[in-house]
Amino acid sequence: MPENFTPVSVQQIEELLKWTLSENKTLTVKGRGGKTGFGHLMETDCTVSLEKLSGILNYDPAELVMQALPGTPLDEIEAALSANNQHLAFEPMRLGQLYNTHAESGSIGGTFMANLSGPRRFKAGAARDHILGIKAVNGRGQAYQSGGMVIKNVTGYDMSKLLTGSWGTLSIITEVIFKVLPAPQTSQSLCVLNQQPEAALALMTKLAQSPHDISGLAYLPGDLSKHYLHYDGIDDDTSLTMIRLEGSVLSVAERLKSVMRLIPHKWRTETMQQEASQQLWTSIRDVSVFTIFGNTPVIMKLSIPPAAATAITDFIKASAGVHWYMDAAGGWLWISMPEVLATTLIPGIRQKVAMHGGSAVLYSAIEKIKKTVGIFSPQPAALVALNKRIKESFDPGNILNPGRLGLV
């Protein structure tokens, strides 16, 4: 069995740190467990739960910046935000619910560590965006700290960018400063019906670009539209294209008048309110529309050109028990597929992101199927060389998460 620790201190990091480098044995690093089901299953000697680091150390909303300590449950982290009418502007993905475990929420270390974010990415940025500064300690067991909490910190070379989305495996971070920014007043989805995926894709692709400022733009086949309208008149077979409009009561109104008018008349649309509209966003946003079929072993993201979609779902199309949706204006495409399916399917839908320049990555799987097909796409040696010099730069002696993205 291995060792437990939950350090209470960064110098009790420090100390574990060197402490398992002398005796020559791995760590794995987690912040409250609610995403141990990504990556590949870790046999190491000690774990490291970060979850008794926890509390908000510093928060500034005219500043618009908070100081947290790791540990600290995002649940914790977006109530204090909307006290005071601010959020998470990325909008994190919960992870708690496709991996089954208790921490729902998780915490805003691993939010950070795992670079998640949500359907609001292609308007606001990603997690690594909105990260100001750090403080860890790495696999030699030296504490460092990189930016700060002003935005326009130019200092030195920017850490805590690098360190978001390694997933444990470069550092264990002990604090982390992020930006945060005024939350909307009120959230409006406009729904098209029945379209195409290359009609909605285009629709997508032109607000988008438009100057409407729209923030959720998603395409659900009627596989799985259909769990979640309520509309006389509409059969089972009827997709939905997703529009979100967020800002002032004002504001939305005007800018839902604008974008209708964008929209042929012979389109059949409805409006869908504030308590609907943040339910469906939230089940995109944590890939939890695929739970209406039950179990739904293996999941993958596709990051793309949101012009190849089209190109891809073809090619899936024909698989039976295969759904799947666009999220991200088209950037993003979520699947899930039936774990018989998964090691001859995955290759080739690698082949074809790769011919449009997208990446993919394995996010639910058992580990046999994570083994055969890698949780990310085939990178270029170059890519792996670079990987490996980074790896050895912070965590010489592979302590800190060894082997779980399988990428060095």
Second form
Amino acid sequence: MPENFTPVSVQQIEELLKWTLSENKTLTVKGRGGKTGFGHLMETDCTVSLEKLSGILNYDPAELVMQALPGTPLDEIEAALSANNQHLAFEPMRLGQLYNTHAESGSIGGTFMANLSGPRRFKAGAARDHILGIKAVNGRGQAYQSGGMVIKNVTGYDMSKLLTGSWGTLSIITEVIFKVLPAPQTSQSLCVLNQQPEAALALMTKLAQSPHDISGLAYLPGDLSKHYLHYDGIDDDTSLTMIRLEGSVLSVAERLKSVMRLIPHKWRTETMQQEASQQLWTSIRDVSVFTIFGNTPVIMKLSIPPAAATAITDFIKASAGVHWYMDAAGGWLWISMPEVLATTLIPGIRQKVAMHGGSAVLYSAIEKIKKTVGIFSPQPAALVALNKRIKESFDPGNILNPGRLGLV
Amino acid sequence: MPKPDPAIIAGRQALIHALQRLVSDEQLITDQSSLRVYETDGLSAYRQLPMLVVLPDSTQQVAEILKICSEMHTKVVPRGAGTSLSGGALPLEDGIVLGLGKFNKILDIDYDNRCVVVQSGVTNLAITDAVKQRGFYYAPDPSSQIACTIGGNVSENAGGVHCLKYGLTSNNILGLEIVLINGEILRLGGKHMDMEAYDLLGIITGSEGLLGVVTEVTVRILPDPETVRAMLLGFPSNETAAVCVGEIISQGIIPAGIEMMDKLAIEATEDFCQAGYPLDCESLLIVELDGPAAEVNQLIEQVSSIATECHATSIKVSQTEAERIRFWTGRKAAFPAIGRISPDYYCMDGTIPRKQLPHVLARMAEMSKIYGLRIANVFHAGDGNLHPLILYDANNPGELEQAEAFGTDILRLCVEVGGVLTGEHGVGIEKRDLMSEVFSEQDLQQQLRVKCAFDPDGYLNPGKVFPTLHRCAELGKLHVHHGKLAFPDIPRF
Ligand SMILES: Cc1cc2nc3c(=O)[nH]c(=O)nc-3n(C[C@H](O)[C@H](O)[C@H](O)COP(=O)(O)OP(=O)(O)OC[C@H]3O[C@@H](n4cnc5c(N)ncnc54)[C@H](O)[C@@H]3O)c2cc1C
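Alternative state: the form predicted in complex with its partner chain, after the form predicted on its own:
Now the full complex is given, and it begins with the chain already shown.
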């Protein structure tokens, strides 16, 4: 019978981990359970949920810093920030829909352990760029801390960054401290209609190189966009190149004019309705644009040099049933594909990505596919060995989320 | 420092022979007078001649040198430009210095991907210089940017006056090539944003040369903002200036930079380079705003009215680019300017929560009286990163020790108010023994275990950052009490 624990204190987590280690048992670690679909399927002896370690401990808007317990719902964090006209600038995506967990929003701890981010990534960074400090318990059951309440800090190694994105495989975090920022007063999106991927990428590049501080650049091919937006006198299969500007009302208005001047006249450009654009950016952020195809179980995310984006989309376009879109100015490609193609197409994509340098992470698939291709791309032996030594330095008994990332 | 190992020192000749097989004579420095150049870094109170200095010119050479050193149990101190203010590049008597001066090439400027690939010995400013004609720049701008190397910046997670808005080194690099002590060459990240598996870029940045030798760096470059303007705000006291900083940020404004200088610093720099600073104030803020012209103008108005409410005695806004640059000349020359009014100074680097600025500035003024040593403040107020400069004269017996004791008290004060020992200069040897004021034994042990994952024998830059060295075997031991621990009494679901 697997045991399920919901500790309410750091001491209980220490005790639990010491016991797990001494009994040769293993643990699945979750925040609020919103992201359990990521990584390999684990069969562990016990599960620990951090939902009872919840609450904001410290929030002083003028300091631009917040301190919270790991199980605090992301929604609660964002509501508290928004009441003070602040936000998490890294725009963390929600994975609940992708993983069908419907666990509202997930937890703040999970947000950092998954190193989430969103369309603003290329301008504002990811969770890793906003973490300031961490308290955690390692796989020996020893509590430790790193970082602090201040924005600049090189006192000791940046353990908080190492833990960010480690998906609960190194330690159980018991507190996070992170940077928060003023929220933009307003947001305005434009879309350019009917561009081919090459033209869209060229335009996104030009805009990202401009000083107009653009905070969203995405491209939805016609097979996706037709389900979302319709413009008069335009074919159903019209692609959308989306451009988002955020800031003060005055600044956005000014920059909008400048951006319009950079878009060649031959392209039809529309100003997007507030609500429609917000919805679409959310779907782009949460990869829920693919849900129109019903059950699309195999989804991967590429992080690539933006200029390589069309080389990769060219490579995959011949495959039937494959859909993709670009985000982060071409720096990200989200791809969905039918199960039957996955085990042949994914290694091909990864090979292509390796030629340009980049990462190709499998976000969603049945375990059989995950086992065959791996969550991450194959890495050089020396890097594999180093990742393994790092895991051991925190969790020598391999008791925390064993095998989830396929690194050990 | 760790006790030098006489056996290693005795083996110097053999090491020289081994290295001669790898590098040319010109790349190997062995004579006393040439070694002197490397005996110290920016923390010049500490000096030590290394056994020898080797200057590799390729990653392959670095790998082979490190392999030889670990085989011959020889310690290695990596060195960029040697501007570290914490003694991070201080040589060891029984170790070599691995100088990265020959890693001075810009390898690839890639505007489409908004990044530049450079060898680690390229200076910070050279990156911006290489891309500025196309309207780009590299954001982190330490005051030492003419001299310091990007590899050194990575190792110290260097900041600058624009970090508040644009982040530190760690937020502005995409990829690294590093060499481990066993000679393995690793490429981490690249021209893309997110790396797979553990965030090794994150842990290497700020690791002070203890985890690996950085040989190549891919940095993000940003387009120049459309308009940049700076403001000089004079205040009747440090406290009123500090309150103003908090007010600006509370109102949702994130300036490109907010720097603060106190009376002594203002007078010294004005004397030195005539930047046009007001002399009738006790404290000065330099606030820089950037963005589209209309927005910048609006922000300037907003900041002006906040400053007026905070009792500013003068407000001056740059009208031309030349004037803006002049405003900054003073700030950038502040350290040498202080050097003119005092034979020696000692630069501290604690960071505190911003709201503690008035309290900490007042306490430091009191301490200055007690120690009988003057103090000048020039610092990154926006992110609470203090740089108190303690003025002293090393020729007066005991004054260096007094200055160091004063510095230690300041750092303790920073920790006491919820801050940390160092914002951007690193721990090095300087703050090493204060680490236990911030971290428990258990905190430090976890850091040391990470060190063991990279460098199990501790050959890379030992004696820096950590107060005591542990053997990795000891740290790695698992004390498991099989079957002896009670079943935990924790709520279930
Ligand atoms: C006048 C002055 C002003 C300064 N202003 C600032 C400032 O505004 N902001 C700021 O952040 N710092 C500042 N500094 C501190 C210093 O310039 C930075 O820490 C800088 O990053 C050090 O770079 P460097 O090339 O001189 O490195 P070094 O001093 O040579 O080395 C620093 C550390 O990094 C390690 N290291 C160097 N290169 C490598 C490499 N390639 N691989 C592995 N390890 C390496 C060394 O072992 C050492 O521990 C200032 C220093 C001076 C003297």
